[in-house]
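One chain is shown next in structure tokens, namely the form predicted on its own.
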Amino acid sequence: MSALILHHYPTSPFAQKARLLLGFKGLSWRSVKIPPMMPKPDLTALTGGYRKTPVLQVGADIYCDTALIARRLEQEKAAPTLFPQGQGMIVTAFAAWADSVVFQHAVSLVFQPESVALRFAQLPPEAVKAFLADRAGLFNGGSASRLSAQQARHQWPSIMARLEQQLQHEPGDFLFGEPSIADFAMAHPLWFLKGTPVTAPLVDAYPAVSAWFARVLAFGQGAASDMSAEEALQVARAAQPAVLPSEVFAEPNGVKPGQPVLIAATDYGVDPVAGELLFAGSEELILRREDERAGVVHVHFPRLGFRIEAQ
């Protein structure tokens, strides 16, 4: 069995959701730590332009976005589950409001300017401009829109007493009784704005939210051991691709297996990938791509929040 690669950076709010995805599933994985900012050559190397944070690779599998990881951790170990019997599409779509809504919000509260001067208090103040500005162009071209901070706090009250008020009914100890995704999508944004004394009144002043919050971090990260970007990228060229999935699925647009494809995703972070679509299925693209210092190697997208185009 291949190990689990997360290629990651510490301070990536989506890469600590899928480390207490890793920590609730008890599973052991290599870390390899990647530039928090472009260029990140030896990720692209494997990615083939997808540069968004958290990557995760099984042998010269590459997973791509932490909705699709979560499927692919679910099928590498299938208890505990993170989609519980029954709740699936309640789990799914609130995870999917945490990672896109939630997380617009912790953004703008998080890079206002109180919260940045003490988040890079020991960075040199070029490097904090370099930062500001990479992360200003992750947002161009796609449909995610940059909140103001003024908006941002307008609305974060309505957010966090609806949390507060589901944590204080429900029965269980987490958002929907059991763990779920729902709650690892939520937590993330939560201990982005817990990084600084600024904004993290913000999670602090919600007793539920703050108890339940602990409860996630409780989790854990699982058993991680270091691994260089090289070795990862021998990792990939050593092994072969997966078996495809066999799921039989019409794909809407008319593009079929074999064609050469684009990639890419629609939210922000949108630089294409292109290789040859091997498979389309209801939650998932691959697509075979080769590289000289990866080998063969096949990028899994989810099919939600991505979209492709036939080159």
Ligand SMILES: N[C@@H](CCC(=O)N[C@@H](CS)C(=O)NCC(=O)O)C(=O)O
Second form
Amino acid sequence: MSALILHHYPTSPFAQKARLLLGFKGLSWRSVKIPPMMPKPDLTALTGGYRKTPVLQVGADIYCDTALIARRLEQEKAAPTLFPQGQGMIVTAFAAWADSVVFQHAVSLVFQPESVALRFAQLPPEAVKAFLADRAGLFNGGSASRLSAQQARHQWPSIMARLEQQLQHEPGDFLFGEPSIADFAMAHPLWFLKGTPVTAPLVDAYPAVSAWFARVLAFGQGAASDMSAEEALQVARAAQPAVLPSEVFAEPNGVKPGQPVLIAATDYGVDPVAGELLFAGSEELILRREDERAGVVHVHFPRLGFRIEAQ
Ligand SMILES: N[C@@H](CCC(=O)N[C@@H](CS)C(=O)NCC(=O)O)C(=O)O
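Let me have the form predicted together with this ligand next, following on from the form predicted on its own.
In what comes next, the whole complex appears, and the chain from above leads the way.
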């Protein structure tokens, strides 16, 4: 069986979500550290251009976006489940909201000047400037726009009051009773805020949220061991991509199996990936591409939040 290889960096909230998912499932994994900003030549050799963090690699199969990574981990180990029976709709809808709306609030609050000054205090000013310029560029061409810090501060009390109330009245220890993908999607933006003294009180002021947050973090991060980016590329080169899912190919806009396409995220980080569309299912798209360094790889994307452009 191929190892689970997570390409990530320590301070990334979405990477923290993936690490907690690995912890929840009690999985062992290999850890490849990637740069927090472009260029990321070793990562994009695998993905074909997708630049967001994190990415999961299993042999010659590359999984983009934590919404799909969660499903791949569920396939790897079904129990404990991230999608409790009968709750799939509610927990995935909630997770999509937390990953977009709540995360955008957290980004805006963490990047307000007082917080940036503390968070990046150790870095030389040019490095901070380069990082902020990279993040501004991340939004070029996407449907997402940056929320102003003023609007984020204004709206934050509603988000947290709802969360506090849900956790006070929920008889179980987690958002919807037993743990689910909803808890991990909500936890990573809060983890981001907890990372700086300026923004930590935005979480600490809510006791039921704080107690729940500690329970989510207590799942840990599974057993990780380091791997170099070069070794991960070797793994991809040496492996055969997995057999395609048995679900029938369904592409409502008429793209045919094997057709050359571009696939890109629609919100931000919209760098397109070129290849042949091999599979289009209800949740997942699979692209075949050949790379000088990675060999033949299958790059997997969620259907939601991504677009296909026929070439
Ligand atoms: N929808 C994506 C969002 C991932 C995301 O926004 N990651 C941030 C880091 S937390 C990112 O890619 N930032 C730019 C970068 O790392 O280059 C997912 O669920 O994986």
